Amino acid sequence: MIIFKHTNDISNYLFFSEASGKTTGFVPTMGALHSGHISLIEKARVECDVVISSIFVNPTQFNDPADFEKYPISIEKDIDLLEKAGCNVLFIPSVTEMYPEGLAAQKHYELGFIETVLDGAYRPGHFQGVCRVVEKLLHIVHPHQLFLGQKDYQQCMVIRKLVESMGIKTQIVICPTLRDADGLAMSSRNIRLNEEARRKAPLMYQTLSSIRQIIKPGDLSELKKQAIDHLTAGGFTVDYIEIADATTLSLIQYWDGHTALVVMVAAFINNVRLIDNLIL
């Protein structure tokens, strides 16, 4: 595995080595990987005859400063779980290098709806972070295809719009959401989990999963209500639960039944956020 720490040096190595002309796959992290992480590497094996990784915990996206001093930092195991994992390039840069023009001069991009809700209206300015560091990225690599996780589905679904909106031809593939045996999302949150808080944590899953069992079509507010006082109960404080047209994010109040929808939720479990979701 070869790795880069400065744009320049893996956009000519991207262009002008063996790689070139070779389809190209790219999973971006900000490290403290775990399995589900390697699970995209191995996808994009598969996928592609070049796998791109990056390590870089991006200051943008963090609309709280502690939430960002407190981000899990592993970078010695990280680069040995990728090389394992037959990762072909690895791109670790530093904040000056990713933001050499500072981090409050920063474009704005129109998401529109999908900003406003979940995720956006809980963490103010968190999807602009995230559009930021990812045009760059996409712009350094230039990749052919895209790996992303299904956990963080309100982003994978921002980075979609993205991509058509900038006109990127990288093409974006959402891979499904790894857990634990007992249920819990895989997570490098999860490693901030004191032994209570991780042996609560399976109930966020659980409680998705019961509504996917228990949905009907009609009027969903009951159900979601008893969701959050099931989360509250178990010693959660909840964000959100909420069940979305999977394709709009448009909340769903009154359930047609025929309608594809997601449920999501965020919570917080000994001080640390959580966040999970199923296709219903």
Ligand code: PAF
The other form holds:
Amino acid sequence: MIIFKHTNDISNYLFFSEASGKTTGFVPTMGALHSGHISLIEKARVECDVVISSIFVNPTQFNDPADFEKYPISIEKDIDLLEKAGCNVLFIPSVTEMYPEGLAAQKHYELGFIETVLDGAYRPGHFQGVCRVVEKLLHIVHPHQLFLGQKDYQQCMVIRKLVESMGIKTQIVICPTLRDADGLAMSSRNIRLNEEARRKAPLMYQTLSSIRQIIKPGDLSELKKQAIDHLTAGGFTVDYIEIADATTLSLIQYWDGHTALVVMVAAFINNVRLIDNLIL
Ligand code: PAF
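One more: the block was the form predicted alone; return the form predicted together with the named molecule.
The next block holds the full complex; its first chain is the one shown before.
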């Protein structure tokens, strides 16, 4: 695996080395890698000749500075995992390498409705920061395919919109959420759960699964209220549980029984914010 720290070096490599002319798959990450990330690398290996990953804890997507400070970092272990998984090229830029213009200079992305709901509403500016870094990364890497995890469902939709609006041909491949044996969605943030919180955390997936089992056409407000009460009783502080149109993310209060739905949740346990979702 070849590691690059500078934009010019990775660009030159991808355009002028044996990597050029081959199909490329890109897995952007913020490090603290787990099996979910590795499953994206493995999928990219199956689909593409050259697999590229990046590790960059992007400051502009953290609406809460304390969350940024606490974001887990395990770079040596990450490099080892990527190497073993068969990643070919790794980009580890610094903040000044990614943002030579400085962090304050803001570009605004017109994301429309999807930025106003769910994490867009609870984490103001988050998706603007995601777009800012992903646009830069895509301009550097120019991958044929971009591999993203379904756990970040809304992020996948935002990035799809960004890619469409940039008019680039990168194909977005959304890969299933990987879960621990007890159902907890794998996340870099899980490292921050203490023993008690880790024991309680699977309630999030159990709650989503029971919604999937019992949902019926009609008014969904009581179902959502019960789910919030259930999570709260289990020790969570809930930002939201919403049932949305799986294609548009419009929130659904009354289900016609036909529209494809996704149930999305964001909640804190032990001051760690976890998210999850299930297609219903
Ligand atoms: O999902 C993530 O890890 C990040 O949001 C991403 C896509 C790497 C952008 O920083």
